[in-house]
Every structure is written in structure tokens, then in C-alpha cells.
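First, one chain by itself: the form predicted alone, in C-alpha cells.
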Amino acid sequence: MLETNNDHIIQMYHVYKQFGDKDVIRDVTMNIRRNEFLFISGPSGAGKSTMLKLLYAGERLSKGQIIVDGLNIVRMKRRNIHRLRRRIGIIFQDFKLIRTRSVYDNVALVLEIQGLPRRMVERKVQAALNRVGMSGFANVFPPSLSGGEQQRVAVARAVAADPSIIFADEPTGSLDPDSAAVILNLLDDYHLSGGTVLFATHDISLIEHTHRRVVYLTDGNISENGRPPFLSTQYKTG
């Protein structure tokens, strides 16, 4: 039985995926702490998307422990997901923004749906948009935006709620370089803050100077965890 450990934020025991006949996460056990910023590489289909899907509950583990900000993700119930995702902020590669609502409408969607008054969700909305520089587009949609603008509406709707944790998803995936090193600034400023971040990217390019914790996945599995730099060659060209 996995019990809850305060100083962590996430525990993972023995967790396993399989879709199919074939393990995408196999024997993943991982601590993360309380306002840790982790970076989760490896190369494309080593189980980055997944490992952050079972921990926001966006997919069933097949086997194992995972405990959230002090929910047992499996023992909880379809119907009582919302009490985990009231506590993170997800942001995408590809935004996930609706692109027939304005920016303000996108961002307030996540506080409208916990039923917040409207006075609160308007200073929570300017609050996000200011902290990403993009309070001068409040009234425009999503599609007359440049990408690296998207995402930074994305990371306002993510931390929009003050959340505990952020689950960044190849978050810089289709930005250019400056764009990327904006998106990643912001999400550092929401760590030194006092929030938990996982970052999953296999752009090495991102974490092989950070001081940061890695894990680095290969087939599922856990085969680097640790600041770079890592003494494998096979980190540089996964």
C-alpha cells in the first residue's frame, strides 16, 4: 500500500501501461517533489505524453500506485475527477485553445466551469493574461495569433485557477526557438512562484545545461534520473 508523503507532490509505484499487448510504461516508480521543476525527456513513443496522461487522469493505469496532491488516482472515481483537475493546469503542443471563443473566453472557461462569480473570474482572467504579456488581447480569437501567442494563452488558462501543479506536454514542440524560451520562462516564473512543474520534451536542445532533475525515458522505462550531464551518448541521439 503506497501511503502519502507530504514532502511529495506525486508518488508513482511499480506503474504500468499497456495498450495492447505492449507496456508504453513499465515499472515506473518516481517521487516529485513539492515545487520541483522536472524535466521528463526521451525520444518520440518512449512514454512521455502517457506517464503525463496517467497522472492527470486523462488515461487508467493497468497496474500500480499513483497518488496526486494527496489523491489516490486509482481509487478515485470517474465522477470525482474533477476535485484532481481543479488542482492542475495541462497545456498541449497544439494549445487545444477553441478557436471560436476569445482569448478571455478561453481562459475563463476553466474558472466558469468551477463555478466561480463572474467579479473573481474577470480578476482571476486580467491576473493570467497580464502575468504572460497578453493582456492587450483579451477580445481576440485564437486563430489570428501567432503560435508562440497561443501558448502563451494556454499557459494563462493553465495557471489561471492557481493550481499545485502544471503538466506541460512538449508545451514548446511547434515554437520557434525564442518562442520556446518565452513559454519556458513563464513556466519558471510559476515554479519560483511556488508551483510544481513537469515538463516532457525531447528537445534536448532545452535541458542539457538545466540544473534541473530529468528523467529520461527509453521504451516505457526509466533509464536516466538525474541532472544532466548524463554520461550516456545515447541521451544526445534518442
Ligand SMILES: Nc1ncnc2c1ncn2[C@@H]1O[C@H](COP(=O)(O)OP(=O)(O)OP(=O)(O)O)[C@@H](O)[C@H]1O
Second form
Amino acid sequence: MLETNNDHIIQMYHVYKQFGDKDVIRDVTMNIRRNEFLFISGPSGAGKSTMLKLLYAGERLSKGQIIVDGLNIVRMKRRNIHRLRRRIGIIFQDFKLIRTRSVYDNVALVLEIQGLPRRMVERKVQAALNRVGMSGFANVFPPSLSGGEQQRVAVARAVAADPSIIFADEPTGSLDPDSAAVILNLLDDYHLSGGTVLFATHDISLIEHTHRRVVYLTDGNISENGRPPFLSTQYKTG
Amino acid sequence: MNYLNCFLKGVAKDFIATPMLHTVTILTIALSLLVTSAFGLFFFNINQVFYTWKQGIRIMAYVSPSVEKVNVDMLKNQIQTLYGVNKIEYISKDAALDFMKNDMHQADILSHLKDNPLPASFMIHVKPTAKTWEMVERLATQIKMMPEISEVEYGKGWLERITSFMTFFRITCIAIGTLLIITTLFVISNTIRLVFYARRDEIDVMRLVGATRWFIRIPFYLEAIIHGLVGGMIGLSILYGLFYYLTIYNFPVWTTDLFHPNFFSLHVIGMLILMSMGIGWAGCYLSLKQFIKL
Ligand SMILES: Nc1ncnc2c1ncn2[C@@H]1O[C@H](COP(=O)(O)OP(=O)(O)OP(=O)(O)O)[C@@H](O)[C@H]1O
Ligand SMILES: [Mg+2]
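Form predicted alone done, so how does the form predicted together with the named molecule look?
Every chain and every other molecule in the complex is listed next, the one we just looked at coming first.
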């Protein structure tokens, strides 16, 4: 079984996920250290998104154990999922901003749901928007922003409540290279300030030259040492 | 406090975003409440008339002409012991004749008579309790069995008909009320469902960033309760308008010494509006329970 380990912010132990009778995640056991920046890569349909969903309890695992920041995902009741979600920030390829709320309100939401006083919400939203260089757009609605700008807002929302982990599922998937680089830089900043990042992508160019750890998923299985055979760069952790 | 602010802002936005949906819902509630409480008001007033009328119910017991001398006190006491008797008046032969002469202006006809043909009688007032007509019937039978009494008179047919009409009317009211409440429940729960689907994406995001289920549910409850509150107030205002128009303003003749039409008391109005809000709450509860998984 699994013991809580303070060095490991995420622990997965013989994790399985089935949809119908199809194994999408098969027997994954892996640990992620606190303040690690980890890429999860693999071809389309390999199960990257599914793995992240299991970690933020967007899907229930079929078998195994998962502990995220001290919380046992398997034993967690639906009504307690918010406790997990408040410790993490999630970024998606399609941004998932609320179209009918302003940039400010989108970011403020994560603080309001925790019942923070308005002054503090204001301060933290401003700080988060400054961090991503979007403070000039507070009153704009997401549909009138470019993809890169929307993703910056999404990053602001993800970091606003000071989470201990950020899950990013193809955050640069729909962006041009320049915007993608901006997002990557923002995640680097977050990582440097002490956060843990899980970055799922099938974009080889992002991971080719990285010195960071890459976990490679194929058919729901992670490759040994997290390094696909065709990438020859030296394995180092960041 | 911070939460409340946020909820109210959300609710206001929702009403602005889909005004038709909310208006129709509120009007449905208003209409159901209007119909139900109109029946209720009618019943309430009719009941009052009936009550006043019941207070006037009397049994006339005529003393048999063969009885030479009436022992008034003894008979009075005897009748008084029977269940349901409120007050007894003795009307002697002379008093009956006087009454005929003076109050009914029959003096010329009666003045020719040598003997007084009118019997002495007892006028028995009945206590106004709910089951009056059965009670009056039993009382009348018991009085008639007394040897000194030759005949008993009371408004049997009337009493019976009115009582059964009232019962029928009450059942109809309850049936219609129940039907309308059920309809309203469905309308509200459907509206909440539509609002939920319209905001599906937003709610998914809220869930993702760590909103509790209550944080997501409360605005829906607030909306449904506001529907109930506003719908209730509109329904009752229309009812009051109609009531005012039909009674005080247009036909003050309806108001007599015996019957003075009344609107609901503030207490009842409060209860009705609370009920309307309760229906809103229940409709929302049904919707969240049945259609919406968080
Ligand atoms: N809810 C679901 N029901 C059934 N099958 C699903 C479901 N979600 C994912 N799958 C299947 O699981 C497999 C893995 O999907 P997943 O989205 O995790 O892949 P991915 O690695 O993220 O791919 P991509 O790089 O294209 O995003 C796919 O074959 C997909 O069809
Ligand atoms: Mg994916």
C-alpha cells in the first residue's frame, strides 16, 4: 500500500482506468516530487488527459491508489472534491474561461468561492493579472481576446489562489509558437516560485530540448525512466 | 457576507440574461396562487356567512293544544339538558298573538277571533358548531318525543343542502389547489433545469476551480424562492384588485349587516406568500435532485 510521503506531492500506485472494457490507463505507478516540473507526453489517445483527470478527480480511477498533496483520491467523497481542487490550478487547451464574465470576474471566481473578503480578492486578482501581463484587460470579456491572451488569463486564474500544483493539459496546443513560449515562461515562473507543474503535451518540440523529466505514455503505460527511446537527451530532473 | 454578495450578483445576472424564462415562471406562479387563493377567499367568506347563519338556527317546538297548563320551567330545564342547546325562549299563546298582531300587521284579521288559535311554543337556539345539521336533527327528534310537544319545526332541507354544498366546495378547492401546486412545482423545476443547462459550462468551471456543491446550488434556490416570492405577491395583488373591484368599489350592496366580505388577514397573506416561496424551494429541490448531478 501507499504511505504518505512529504517529498512526493503526487503518488500513484498501480493505477488503472477503464472506459467500458478498454484500459486507458494500465498499471501506472509513479511519484512526483514537490516543486517538480514534469512533462507527460505521448501520442494522441495515449491517456495523458485521462491521467490528469484522475489526479484532479475529474474521473474516478478503476483500480489502485492516488494521493495528491496528502489527499487520498480514492476515499474522497464527491462533496469533498473542492478541497482537492482548491489546492490545484488547472489549465486546458480550450482555456475554459467563462465567456459571460469579465477577465476580472473569471479570476476572482476562484477566490470568491473560498469566501475571501472583497479587498483581498481585489488585491490577489490584480497581482495575478499583473503576473501574466493582462492587468489592462480586467474588464474585457474572454471572447474578444486572442487565444494567447485567453490562456494568460487562464494561467492567472490557475495561480491566483496560490495552489501547490498546476495541471496543464496541452496548454499551448491551440497557440502560435510565440504565445506558447509566453505560457511556458509563465509556468516556469510559477515553478521557480516553488510550485509543482504537470504539463501534458504531445508536442515533441516542447520536450526535445528540455532538461526536465518527461514521462512518456503509450497505450496507458508509462515508459521506464520516463524517456521515450527516440529522444536521446540526457535525463535530468528539474 | 462575501458569499451572499456573490450569489445575489449571480442571480441578478441570470434574471437579466434570460428575462422571458423568469417572467413566464413568475407569472405561472402568480396565476396558480391567484386561482387557488381566489377559491380560498370565496370559501372563507361563504363560510362566514354560513357561520352567521348557523348562529341564527332555531328549532321551534310547539306545545300540544291538549296540554292545559304548561309547566314552563320544568320543560325548559328538560330541554336545556339536551346536547347542543344554547338558549331557550318561551313564547306563550298571548305573546304569539301579540307578535302576530304587531310585528306582522295582521291585526284586523285576528281581531275577529274569540279564542287564541296559536299554540304556545319554545324557541330553541342551537350552538353553532361544525356538525350542526346532524346535531339539529337529533335534537329535534329528541324534543319531539316529549309528550307535551306536538310539533317541531326547523330548516332541515336547507341546512342539509348548504352543508353538503360546503363540503363539496371545500373538496373542490383542495383538489384544484393541489393540482395547481403540482403544476407549479413542475414549471419551477423545469425552469431551474433550463437555467442549469444554460449555465452548464460556467458550473463545470466553478466545480473545476473548487466551488462546493452548495456554492453552486444556493443561487438556484435563491432564484426559485424569488420566483415564489414575486409570483406570490403578484398573484395576491391581482386577487386584491379583483376583490376590491367586485365588492368595495363596484357592488357595495353585497355588504349587509349579516355579510361583510373580508380579504385575507395580513397573517394569512404572509402564510400564502411563504407557501409560494416554499413551492419555489421544493421545485428547485426536485430539479437538483432529479436532473442535476454535481
Ligand atoms: N469518457 C470517456 N469515455 C470513453 N472513452 C474515453 C473517455 N475519455 C477518454 N477516452 C478514451 O481514452 C483514450 C485516451 O484519451 P485521452 O484523452 O486521455 O488521450 P490523450 O493522450 O489526452 O490524447 P490527446 O493527445 O489527443 O489529447 C482515448 O482512446 C479516448 O477515446
Ligand atoms: Mg488530451
